[in-house]
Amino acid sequence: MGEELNDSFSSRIDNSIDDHLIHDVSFVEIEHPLSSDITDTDAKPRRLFDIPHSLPTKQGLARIVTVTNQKGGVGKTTSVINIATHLAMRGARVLVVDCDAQGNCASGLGIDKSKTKITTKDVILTPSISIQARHATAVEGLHLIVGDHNLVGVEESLSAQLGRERRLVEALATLRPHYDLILIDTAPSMSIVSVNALTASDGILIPVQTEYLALEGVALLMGTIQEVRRLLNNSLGVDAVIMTMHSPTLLNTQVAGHLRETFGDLVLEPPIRRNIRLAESPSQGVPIQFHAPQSHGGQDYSLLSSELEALWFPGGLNNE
């Protein structure tokens, strides 16, 4: 029965085809020379992000740099601690402001948070007390304003106040003449505290892990930077991109190449290699320069910090 149906169906299909309607088609390829008026001789590779570059620091004031990435676990705090330490050991006067509720900068610099009376939250709520909020560290010339879990409540406390995005600008205004560099550590989220940090900053330092998901946080950050520039701080720009948690694998090498292609000369060398000594040093309450300066982590941060020193202080440190 099935065969009869198939034969009947085939015959109907065959009978419906009119051979005289089928024509052979041929194609002729003709070359036309390009007109000179449509040739773009200035064409350049399109960049993935619209990246605003930062401007020089005003004479006599500390350069304020926020270290941030909206992706967590990329080595922001480790970078803040070790870059600040290296520059302080080179003679710079450095202040670290911890705007992360985890407060790990204190642990990494050997400060007991439980004994701290004035924290970053207090400074943001009452900018006039910023001078009393500073703590000396074991590194000469390096001071810290401690962050802790109380920063989580800042959003609610500032919700009904005008000018809440500029509280850190006010707080750091009295401190800028006394330092060469102010480094701000931030949480991997764009809270009112992080917006305060970006509003107060001259430039941004972006740590990026050499993994394929690295650009996800950077893409979010670029959008935030544009909004902050438009509404709050039109001089905000990117100082540099640093590569962290790098391993000599094919995957990491490919991602590092992609970052260099995307960000061009904003990427600073060398990448910070994965290193157990870097993970150990916070537990000892000291930076890598004190714990294991000859380790891969110690050497990488020393070289990277030298590059940042040349970028931030092109005329040399005043205290040298």
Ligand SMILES: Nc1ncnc2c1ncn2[C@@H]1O[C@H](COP(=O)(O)OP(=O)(O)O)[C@@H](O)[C@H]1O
Second form
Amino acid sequence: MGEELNDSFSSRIDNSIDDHLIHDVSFVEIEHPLSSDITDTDAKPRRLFDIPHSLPTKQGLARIVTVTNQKGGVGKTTSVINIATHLAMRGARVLVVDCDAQGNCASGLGIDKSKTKITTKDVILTPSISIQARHATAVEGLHLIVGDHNLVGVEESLSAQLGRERRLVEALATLRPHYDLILIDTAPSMSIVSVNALTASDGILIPVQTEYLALEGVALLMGTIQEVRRLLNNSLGVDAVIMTMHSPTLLNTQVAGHLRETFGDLVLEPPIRRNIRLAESPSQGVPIQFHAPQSHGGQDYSLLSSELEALWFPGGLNNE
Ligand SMILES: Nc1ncnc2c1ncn2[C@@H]1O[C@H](COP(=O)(O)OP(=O)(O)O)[C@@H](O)[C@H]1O
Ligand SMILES: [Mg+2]
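Counterpart to the form predicted alone, namely the form predicted in complex with the named molecule:
Below, the chain from earlier opens the complete complex, with every other chain and molecule after it.
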């Protein structure tokens, strides 16, 4: 058996000598049966993704977490606003950095962004002004650096700059000792601004809608995470996957099951149910905890945020 394989193996190599730089997929596949000491195990099917886990927060510094998914409308901004609010209400010092040009964190947290002077775009272009860029919000203990449409031009402004991926690292370095958590909201596209967010982060939170094709954007994101780890931030890892806009239909339940199979312990419970109160609270300028805390959305975000509190602050919050 071994000899047979060796023969077919060498003929493959001979045939491909001219094209020795081309990866032959069947060549790679045949490698494993060659080793004689492989025993049968009850191994599960291979994971779809190679998922790097994150490391614990460094002592005395805020945990920096980017909320991202390259798919739009999956509940990123809603999650940022409500998780940040819950943790601030628990006594954490929280800063939200809105890295999306849509700038929806501002209205969701009761801020009129047309009245703000210094925004995320300025912070990325001039990291030293990050301290002056913070705004108090409707929630005590929760501050915001406002994102707005000007972020669209950042890509061009930074194109010729050295170290353009590390602007946010620099900007947050001065703020980090003063917060427990810095939560970064991102746009669905993987722009230089999103790369800055990932480069500055300890962990990633991935909201995934429990709908058909839910994993499409996630596959893309995993590739991006690996690239950022390789080139810019080798301690970046996934903190958790959160299931959003969940309805009790068969399809949603199947997708939730698939997500749990794919991501294992990284999937946080409970899924956030689809709930009109969550959709309407930004128009009131307050998070769900103020608008309708007892609604399904309010309850789900509260439970989910408690899970995140345990994950991010295993020794408890300092201010308790
Ligand atoms: N669980 C939910 N139930 C109902 N509507 C939701 C829920 N989560 C988010 N929404 C609404 O869906 C839309 C997209 O959510 P958003 O958080 O802005 O997504 P993203 O930031 O990923 O683009 C918004 O109008 C938001 O209010
Ligand atoms: Mg958003």
